[in-house]
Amino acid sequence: MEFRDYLYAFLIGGGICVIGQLLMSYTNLTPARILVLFVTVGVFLAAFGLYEPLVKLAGAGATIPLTGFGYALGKGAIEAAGENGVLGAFTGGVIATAGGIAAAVFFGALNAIIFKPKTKK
């Protein structure tokens, strides 16, 4: 890997995060709505083939943010629909992202076991 690859990942990933921060700071959108917006945008960009060049350019800078999750959902659904028809369109996204979802559940449970939660005062 070259320095340029790291730079692209940082700039693209950081740019996506800056957009999220601007939406939180200057709109009335809640973080949950911004999350849904980013995932949905990732799915639509994957459907129209516009996110793939970004992934090739930025690597993890494009796949780690929430738009990358939407991209993985959309790409999985599109590929499975091509292989399995309508049923694949419903199952492909879940199959494509199962590893990430399982990791989030596992590490969330692990954190709940290790750390004692505290309420805000």
Contents of the next structure:
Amino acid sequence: MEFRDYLYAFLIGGGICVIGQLLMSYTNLTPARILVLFVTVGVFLAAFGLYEPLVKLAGAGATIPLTGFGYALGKGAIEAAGENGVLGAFTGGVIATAGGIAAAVFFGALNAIIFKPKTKK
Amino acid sequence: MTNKKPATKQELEYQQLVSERAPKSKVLAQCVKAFLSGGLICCIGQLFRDFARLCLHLGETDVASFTAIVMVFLGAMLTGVGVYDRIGSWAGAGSVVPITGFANSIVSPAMEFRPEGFVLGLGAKLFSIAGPVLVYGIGASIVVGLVSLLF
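In place of the form predicted on its own, output the structure of the form predicted in complex with its partner chain.
Below, the chain from earlier opens the complete complex, with every other chain and molecule after it.
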């Protein structure tokens, strides 16, 4: 737990969000498309080994943005493919991200059951 | 304005300058907000990463899973109580791009369409944005995994 870790997490994480903001401001991409785009780009960045250095440098700054979710998917699939071949290519990505996906479905449903939508401005 | 003499060159230049600057500064301001809020959310994530690594002594993959689960929980909870949408109206992409935004994109439509039933309302709309994300994310991971076998 060092200050440097948090500095890089802030800078890289913020920087990735700025890329998202520029896309939203200049291309009228909806947030849904941004999410899909970032995850898919993350998968391919992982495949080419381009995202790994960013994770090493920035920690959560690279893993918390959705590109990091894609990175975990891609890295998991490639590593599992190396061990189990075709079967691993199918199972690896989801296994590596199972915690996040399961939590999203579970907490998503739970909160939607508990809370009523607030009126939007 | 109609009967006035045509705008001088200087006036035209000025108008052009205004139209160039006005939206740009808005975009710049929004980018600064996205940077600050996105960076802050990642620092909160880093806090949980360090907690998992140093206090719970988890391995690297478990640290990633733990952090993702906690951040998704926070994003879903804050969306449920109506706070995340208020953060989002200030933060823009700073609240969309982090994984908390993914959680938000799951809870928001599920909550909104719950009156249409627990199966086709809540259950189906839960995936209205998460569905495409998982389709293309998991799809791409399988493609990448299969291609990696060729090398």
